[in-house]
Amino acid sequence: MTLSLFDAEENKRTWQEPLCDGALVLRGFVLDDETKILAALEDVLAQSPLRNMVTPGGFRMSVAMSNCGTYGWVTDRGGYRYDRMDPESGNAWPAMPDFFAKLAQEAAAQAGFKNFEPDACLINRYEVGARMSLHQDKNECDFTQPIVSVSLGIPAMFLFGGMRREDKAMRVPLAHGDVVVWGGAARLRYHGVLAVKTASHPLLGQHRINLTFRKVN
């Protein structure tokens, strides 16, 4: 049986790329939902605008952040943590759109992690030159739940390392619509993003948006 031209083109847009046991990239996974995602994101950010948070050491992050869901990840002089309230407004974080959670659940299931129920969505905006240093996601209570990371906008080079900071990291190019899922044996691997290079995207200009879905409690 031969594939139709449409099927062949669709396969070019979406495919799975394993990284290691428990981690893979779903290429083009959210391309068909880009308009809906960006419209919902605009509404979320109108309630809790992006901001450049400060680390406990006093470093201003180059990545602008916000959150939606029951919990939001924050950092300040007091440390890294999850909080139910936006510290800038004093209000609860905006609700996570239902279809955000559904996309994250579908991506997790594709990677073999069923029954994922994210209660936090971290929203990161990278401008040209912004980066994220190698780190572990370990403020959550249940490490049996995966991380689901959605890329939108200009390309980025994702670093996916080992269980120690000094382990050599893989360099994984990510494009608009790609989703990375890691859990199980890979759940506590170090990861980060190299400084974003100059580029332009028709919907997001010179920005990259990353949505990271997690189960906090």
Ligand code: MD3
The other form holds:
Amino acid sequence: MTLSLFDAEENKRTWQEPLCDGALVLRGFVLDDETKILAALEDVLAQSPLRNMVTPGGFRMSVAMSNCGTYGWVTDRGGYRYDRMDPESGNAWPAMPDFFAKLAQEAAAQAGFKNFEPDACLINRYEVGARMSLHQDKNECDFTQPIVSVSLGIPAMFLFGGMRREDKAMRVPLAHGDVVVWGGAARLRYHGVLAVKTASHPLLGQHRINLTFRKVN
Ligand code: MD3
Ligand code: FE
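Given the form predicted alone, corresponding form predicted in complex with the named molecule:
Zooming out: every chain and molecule, the one shown earlier first.
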């Protein structure tokens, strides 16, 4: 008989943490794909570079953004919207890599959302100090479709609020490789990200990247 120092269960680098009805954290879900994801992102961002967009209120966002897929999320003085065109390049957004859509679909399926076919991937890049204030994601057509988020690089503290901006928010730490599926009763809850603290990641330096996969239309 062999003696093992580590229990297989305690040794695994991926596990699930349900947050509430509709929200499931898949810790380490994309760890095996990190280099492939970052190479594909480099290619996307060469075509549609990250930029700090302006909110309808006239503030420049601390998070730098770009998109891939049929639709991209944009904001300017005119408001928030999804657009087929990158307003900076005047071209369509870069195509969403097939394996991005596949990863998002697999994650969604783990949470019970079958056949999720994202048509938009918003790319958010946080430098140290960047934050995202509490908001709802409600520019998509069908709220029965989940949103899948992928965290890469330095960690962040995610704020998961309620159905009203004033509701007390739960704090959820998100680290490199973590994926979260937000659907069902969680889909329209307020959420945000606290100012990112100084840290360094071997692949991304002092940055955090978050990808959100959405079904817009
Ligand atoms: C909960 N991004 O791009 S991802 C966003 O880390 C956004 O960059 C954050 O919120 C980030 O809109 C958070 C997690 C997330 C995304 C969408 C949600 C959580 C959500 C929609 C409903 C509830
Ligand atoms: Fe959001």
